[in-house]
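To begin, one chain is listed below as structure tokens, in the form predicted alone.
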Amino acid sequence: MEDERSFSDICGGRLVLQRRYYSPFCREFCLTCPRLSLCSLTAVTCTVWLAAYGLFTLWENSMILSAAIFITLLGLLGYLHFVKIDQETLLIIDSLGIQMTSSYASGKESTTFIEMGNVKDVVINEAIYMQKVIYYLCILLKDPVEPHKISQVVPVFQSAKPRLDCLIEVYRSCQEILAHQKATSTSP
């Protein structure tokens, strides 16, 4: 079963949450951010090239124009490959674990897997960000030495930064799966 809903991020931008239910104990949540805007790309490129042309007219050195083109292209490629994330996915499987995947605009993917035995809980936390209180979903990992303590906090959907209403939907589904996993692991 799959459904799709629109939400907004902390800045008011549009996000799309796709929920896929493979079984009662395997769910995937996919947050899609807006693609790179052609208008903003054009504005940045024109600004850099106009500044380079202004410097060229002052110093009459063609290396300035070549450098501006080269820097713009390298900057764009670096932004698309290392910064701009188009999609973030959280896959939670009851008996196996949690997988987080980030898909960059260049096509590169980064995946992190956490075994279910290492997961203590999934919570919604709050933080102060740019003079605002924001909420974020995070996974609490058990301390291997003392299982009652938390060793690490792993934030989810770091790039998309969805608002609380979106996080609550993902949180409730994660809690259902975690509750079932804890019930089956403690039963004889």
Second form
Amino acid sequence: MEDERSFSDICGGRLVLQRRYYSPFCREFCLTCPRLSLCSLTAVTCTVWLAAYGLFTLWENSMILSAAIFITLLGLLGYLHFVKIDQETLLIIDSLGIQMTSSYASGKESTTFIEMGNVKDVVINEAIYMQKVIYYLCILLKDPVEPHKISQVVPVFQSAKPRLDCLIEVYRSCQEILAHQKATSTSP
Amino acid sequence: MNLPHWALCVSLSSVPLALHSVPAIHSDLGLLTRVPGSLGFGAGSRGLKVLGEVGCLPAHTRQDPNQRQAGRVCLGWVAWGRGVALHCPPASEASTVLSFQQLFWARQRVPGMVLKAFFPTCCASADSGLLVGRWVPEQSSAVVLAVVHFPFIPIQVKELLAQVQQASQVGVAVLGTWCHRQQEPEESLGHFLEGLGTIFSHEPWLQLCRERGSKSWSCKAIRQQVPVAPGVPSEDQVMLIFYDQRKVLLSQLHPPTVLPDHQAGDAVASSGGLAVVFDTVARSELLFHGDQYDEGPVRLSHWQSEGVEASVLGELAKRASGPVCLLLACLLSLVSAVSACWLWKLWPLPFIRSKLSTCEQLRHRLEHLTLVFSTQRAQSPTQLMRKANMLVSVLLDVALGLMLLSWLHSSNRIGQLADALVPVADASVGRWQGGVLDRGPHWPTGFPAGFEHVAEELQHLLQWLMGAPAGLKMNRALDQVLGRFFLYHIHLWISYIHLMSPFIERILWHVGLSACLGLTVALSILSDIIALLTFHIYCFYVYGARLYCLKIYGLSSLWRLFRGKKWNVLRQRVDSCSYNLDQLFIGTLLFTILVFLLPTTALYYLVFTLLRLLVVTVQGLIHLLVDLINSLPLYSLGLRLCRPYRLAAGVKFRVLEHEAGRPLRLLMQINPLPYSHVVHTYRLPSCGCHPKHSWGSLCRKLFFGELIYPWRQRGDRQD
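Could you please show the structure of the form predicted together with the partner chain, as a counterpart to the form predicted alone just displayed?
To see the whole picture, the full complex is given below, headed by that same chain.
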């Protein structure tokens, strides 16, 4: 089962949440971030080239112009490969674990998998960031030595930064699966 | 009364096998129901006989003293069973009963938990047969290792499994059946497969089925016992997870998890998780030795089933490595014995050795080589990686060194270098103060040679300081004194260099040969040469710093006197003090003199400190490069680049095509370790002596004129 809904992130950009229910114990949430806008790209390129042309008129060295072109190209490639995240996915599988994938604009994917044995809970936290109060979904990890303590907090959807309504949807689905997992987990 | 039904689980050499359980007829205590027609597995010596079933113990009788009797009887049953190769932990009566309860709880069916079946991708196209693998009850997961094809004899299959179990300490068992069939299901095959469930009984019994040529799979996990509560199905939900057996076998998880040993009583592997899968596959190598074309009794399908992988070069290298290592280890021990000889301990040799970074580097490399060529095998994968990294590092070092050597010796570069440093013609001592030097025949005119250049530049600098540097007005007398003193120093230095000039080319040629020991050695020698060449700058810095330091201390002490205070050495603080009039008078005079001479001294100090810092920076950069070559784990980086599955940070899952009504299929892939983690984990220890100062303390030392030692070697540098 698959459906798509439109939400907005904390800056007002448009996000698309795709939910796929593969089975009662396996669900996937895919958040698509707003794409790289042509306006900002043009603005940055124009700034860099104007600055380079200004320096060129000062020093009359054509290396400055070639250097500016190289810098623009390398900067754009680096930005697309290392910074710009296109899509963030959360895959939750009962009794196996939770997987978070970030896909970059250049196609690179970076994945983290957390086993269910390490997951204590999935919660929505509130944070004060400068002048804003933002909500973020995070996974609480158990301490292997002391099962009642929380050893780490892993935030999810860090670059998409959806608002509370989107987070509530994801939270509810995750809690259904976690509840089922806790009910069926072995107890020594 | 609805009583729970228990399955009797007994251990055969600490491997749990769940038996067929038959509903017990419960009496008051519900004991001793001898099951007619017990199942026999076979007449072999390792066969297992079901003697009876421990009936259910009603909950309210647990505290009953009669329960003890029941316990004893249980033991009796089991004790009888001992004759038939049952191993139960000999313990006291109470604990035996307890351990049974523990066993019961551990093996009890978890209602509703999804069963995960890890299936190797190489077996997805194999013919029908039996599934062989390991069942992990705590996570409700079945790791399938291989498929046994028809025809087979059950006894031989069990023998093979017992062999593998003994060799690898992994509880390998028959988990279920695998059916790879045509479009029309064959009835006979279906019945036959179901019949197998009674021969190799396993709880739960997996039935995987795939239609040939299509992607539709079906899985069933059947539990023979009657369900716990009505409404809960006796079939579990199954999730198929495909994994690449070869990659999982060869990969290594980081950080390495220590799994509990099975001999220790099969502790709950709740922290294992996926590490259990990796461990199982890695330890079952014995299972993968036979392939399906073997003449052996059992035909298996696994990742090596097309033929065992091996490499001729690898085998040759393994055979040759023994004697080669032995030979090299002897040579290296000889070299280290020579270097540890008592001759080297005579003064001033240890002093010189501690100052030269070349000796340090050579010693470091000797240590590495000794470790690499030692005749002991590596205990753990980490040690093996470390050895490999060291070997690759040494080889790269030597290769770069040889390249440098060939570049130096081509087109007489060494000659040019020697001429750049000192002119071949004999320049007399006095000529450097004015006039043009007589250049040698091969050097192009117009460009002063190396040392001369440095000396002349220093000379110009001092002349500039002796005048009015940057428009500042210096104290004439002090200026002249300091300037002449330093100029004379340079004069002495140049004379010394001229004495050495005939030998420079020879020395350089021999030093250049040392590059075949490695680029790091050549760079260390370069760093040492720079230190020797700029020794006069170091001396100037020390003179200037000492002078300035004395001045600062004098000034601070007289300033205190000016204010009527004194430094109390006993109490380490400033105290007030009453001075006599003549003390105050002299003190004030001296203070004034020092204050007015301060700019001159400070300027000299500043200039020479900057020069010294420049030299230190250059040396530091060279050392950084040497450190980098020494400590970079090139083998690990190469492995990460070419075989990323070998270094695993974890796993990742991908959901495959899903149809409603079919089981969920996932593909498990290995998530490789990021490059930064590879470098961090496998970095070789370097002899790196990093500066211990923070920026703040450095500035403080500079201000007060204390001497800076940029780095400390193993034995602390004394001056």
